[in-house]
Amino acid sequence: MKRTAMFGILFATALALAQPPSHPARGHAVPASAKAAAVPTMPRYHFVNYTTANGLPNSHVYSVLVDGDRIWAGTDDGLAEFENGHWKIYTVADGLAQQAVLSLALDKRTGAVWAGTMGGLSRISAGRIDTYTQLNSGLSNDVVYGVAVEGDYVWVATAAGACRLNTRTGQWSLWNERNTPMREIWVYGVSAAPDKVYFAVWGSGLLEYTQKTGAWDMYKDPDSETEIVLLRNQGLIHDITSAVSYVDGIVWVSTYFGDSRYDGRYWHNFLTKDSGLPSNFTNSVKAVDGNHAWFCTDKGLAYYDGTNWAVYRPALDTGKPEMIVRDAAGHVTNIPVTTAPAHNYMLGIDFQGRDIWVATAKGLSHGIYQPKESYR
């Protein structure tokens, strides 16, 4: 597959919003009156939706960052700010990048915003913003796929290899094929943690980065860039890469072809046919910890607790909200549910306490956690 293949696979296919219905889950459906005793209690949420209508510059968002009681969202039309019920809008005009925002981090320890954009990194911060470019700076490509920040330090995963920001001195590090184990330099994904740093780099499986010592490794798939997997839990699910969530030191893995989680010693893979998974193609994923974790796919939005399995969407056939629950035996519950997603297309998940955002094809998703309680 060649890398201008894949470019058109990440944004094109975002907007190719019609999906073909299927099979909700797989597994084996249990028997109605055992269905109370045997369906585990997964997440349940209220979504509210936002889009145009409601203040949104564009209803297609690529990024969602909690930022406390505000809400950051990166649209095909600009950076949104939802704060107190209302919108303030960034855009070029503001000094924004360039309007398409791919991805946001938090400086916790500063309050500043970092978006990667399409045409550049911006900081905003006390209403101002600064942009970073090739021309003005040390950023590899101004395409911006991926951006995290740990202590004095931006990392950022662009169309031409990562990069690395020190706030403190205003130095630029880059990283490509010439001085990594990288084979291709299009990074989507980045996490950063004090001992760690990991790129999801497509056709070039996962990079890791040592602090401690400055040492690159690289995991790959066992089977190459074949879509059929030889070896079961060998290693990395495949090379083609979206995103990577580093937390608690465990690594989990996004890629088009299933997901990976990875201990420092022992893989775990997932694919639709023995998870819930509703697709193997995963935009993005982000732990909670080392056992739960949110898969963002293109026919929905899946949990993963450890054990069991959660799948929130619109159904892809008849466009109703739906909510699946796969328990560790395979068997597949439908759980009524009145509010769903924005669409089916997810493209990024944060969280706000027990609460949820979701940045979708069609909108930005509020998905407001409701106590066991009120299920009945």
Second form
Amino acid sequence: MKRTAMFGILFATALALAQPPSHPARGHAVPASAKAAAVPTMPRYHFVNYTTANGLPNSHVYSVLVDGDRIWAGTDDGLAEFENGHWKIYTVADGLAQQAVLSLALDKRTGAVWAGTMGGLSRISAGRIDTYTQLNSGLSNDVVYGVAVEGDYVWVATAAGACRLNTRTGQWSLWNERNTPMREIWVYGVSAAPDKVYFAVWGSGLLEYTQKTGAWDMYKDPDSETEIVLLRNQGLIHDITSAVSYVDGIVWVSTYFGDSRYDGRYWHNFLTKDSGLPSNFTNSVKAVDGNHAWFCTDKGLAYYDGTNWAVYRPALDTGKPEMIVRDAAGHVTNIPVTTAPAHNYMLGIDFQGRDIWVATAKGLSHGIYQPKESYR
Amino acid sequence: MKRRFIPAIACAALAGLAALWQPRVVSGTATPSLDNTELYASPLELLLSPDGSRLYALCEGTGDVRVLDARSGRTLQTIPAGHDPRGFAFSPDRRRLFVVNSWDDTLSVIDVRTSAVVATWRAGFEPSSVEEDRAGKTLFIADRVGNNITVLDAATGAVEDTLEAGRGASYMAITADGGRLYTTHIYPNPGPYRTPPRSEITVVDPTRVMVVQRIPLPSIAGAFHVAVSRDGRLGVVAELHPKNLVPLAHVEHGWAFVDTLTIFGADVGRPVEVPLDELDRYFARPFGVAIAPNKSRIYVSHGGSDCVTVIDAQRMLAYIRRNREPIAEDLSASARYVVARIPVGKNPRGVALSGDGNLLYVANRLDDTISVIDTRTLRVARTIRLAGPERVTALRRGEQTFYSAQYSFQGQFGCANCHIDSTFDDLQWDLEPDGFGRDIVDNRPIEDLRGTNPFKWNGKNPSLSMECGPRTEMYFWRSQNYDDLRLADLVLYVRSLPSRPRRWSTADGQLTAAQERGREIFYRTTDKLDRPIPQTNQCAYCHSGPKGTNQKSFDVGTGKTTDNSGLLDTPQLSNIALTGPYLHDGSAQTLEEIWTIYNPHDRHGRTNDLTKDELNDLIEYLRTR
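Mind sharing the form predicted together with its partner chain? What's above is the form predicted alone.
Time for the whole complex; same chain goes first.
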């Protein structure tokens, strides 16, 4: 045991020595004017923020969902629907399972919205709310961290395992430590596609379900519980996973200790020291496609275009709007901006065309895409 | 002013005379028969060809579509369909006729020109009506057991989608421009215990294939046909408005059901519920609805009262506009807009109106006839008799009794009010005059009853003769008694009701892995700690035998202080998945709640040692029963 630890430390030291020098520390970025020619063009947004001051029932927004022109925000005090400039609030009195709405998913075929709450799962369909709890249905547990819809199935990540509802037959299937490789049962996130379904299991890494065969597979951090990354890009960055996004055959995983991308053969990991991530503590990830993804961290919102990074946030020290761009070579540039998301602590994101909607700990932010012609 | 009341009074008088006249032995045009094997056509729904020359009758009993010459009434062709067909519709180009077969879970596609069934496609659970979008690309099917709308590709029959509808989704209407599809449902949506029932009209955008609105139907449990005017601005739903939260003693003092319509659409603005009944005479179970092409009239068939109500639509709308207060319970209101009650055959159901609005066809399900009403004279111009047995068997008489409301006080309701289409109504009732809120009982299903006696939740009725006879007469009808022969026929009919197909069993009857694990839990004799489970606390002891009952009464700890008896009859498990809510008073909304909420001390079976997934397995098994 001791020998293993010793080998690990030696190996880590060797790896650390082999790493290229990290980019300039945050807060010491090169001014835009000095590197103007080299700054990659990253998307810019005008942020409009929504809080209790302008319609939200609570400014703590856990989740956001875009459904065409309609926006759904899962807050600490109910579900808010934004359409035509007006907010409509759904509460427990309306049939919502619980006031804290942690996760949202859209059934694109039917238009129904599924809301995972701290007290069960609710389906909102044309104003009607049907609620599933661990007492009145086959739902594993009332704390629903994640939800996804694929075909006839609703996939659910709960505090006591994963489960699936067949909306056609009403049958529930439950998965936990007894019938899958997961050792812990805190399932934080789920992403479903016709071929695979992925679960982010807090403490147990990434769980993969193959739809065709019903087989399970598990992806773990090869460094196990070691906080030092010994084997970079050799596997999942960490077992404390928080979310997963599976798009175009590529899996993106966020953890509290960095993020990962997996193409089925190779892993690529992202840490603050060698990427544009503003923090390794990542609450969620959502991919645009196989090469572009957004990361919601505790220190801002990060966008990765496959090469370059951009961070959007109120500055950590002054609170002033901030946009930081990092190119492939590690050059960091501050882009002057006039607006920023409502808060640094990012919890979720969804896309509305080229616009973005961001759930933060102190408000919902609408990032209105600014055409490139307006960039200076 | 006076003339307006004459038809209603005349109809009420006719109906009253009919109610007073009680033969000791059933008579009629046909001869009673002891042979109960006759197969009756039982026409349920009607359609007319665009030119009005052909009348299509969907016959539930014989499982076919009869094509009739609308003028002569002569049957031209009989097209076989599936088991218990319940709804049909033409494609927009009238080249295809779609029939949904409720027990087969299939859709028959008929080529109208050749009258041949050209395809049979899978539908959802108990498909009950069908409509096609105006582009001819998508089929929408209301599934009664599935509680949803199954969406099929109209070219291939492939299932494309499933839209959540109301519980017991059954009837549909699409607007002439194809912009909206309206769906109703016969059981109320789940709601908090002992609160008024809630239903909805599910509104679908057929182009987007999405539910875009749910029009609330407060206090409604049992919504049947929905019709929409040609301009799409006026919609009508035929429905039941039960009063199940107060003792049924109110039959004598008011009513247990109001038979109503909900009027919706741009012509009325906010949906309004209007009564069809009169102060001292009821018109039970409105079912079929038609709106005149010029929106001058609305026609409603009453399955329990053997008549058709004719409404002056404009007078009704004017009355609604003048009275914005709820009027559903004001039974004097109907006199303002009802212009006629036209007696027709037994158990009238589907209706079809000719293109010019001059003829209304009414399918009389339980005497195999079609009444043709001349809407200009408001009289039955002629009656078409469908080919079938001439004799009326005892079983058929029993069914006629079951569906008739003539035996209850003022013709308020019949067996089929609570046992909709011989099933249940998903309501909890305060039946006996023992005080407000005492002895609340959930309505139990009545399928497959042989070998499940005694009856009643307290097990006090040893036989169906007692259950359907003196008890019903005393507590329900409060009017008159059945004669012995009629009671015998009724019992014969109720005993004959088969169990519906079990949708959650696999096609080959083999249990899935989860169901098999659940079966082992159901039959276990020791708990997970290897401790013996007392015999009376084993699932399979009380719920034994093929029906899942040992026909004895127990105290399983679910009694309430408001119950009159501590012991409860062990209910059968047949098709238990369909019959929620559960427990004797309906307090458990789902099967899960029986054990997660109402079994804290393991008196209703040893279940508190089970994990959540094991409880799920047990429920998966129960759903196969």
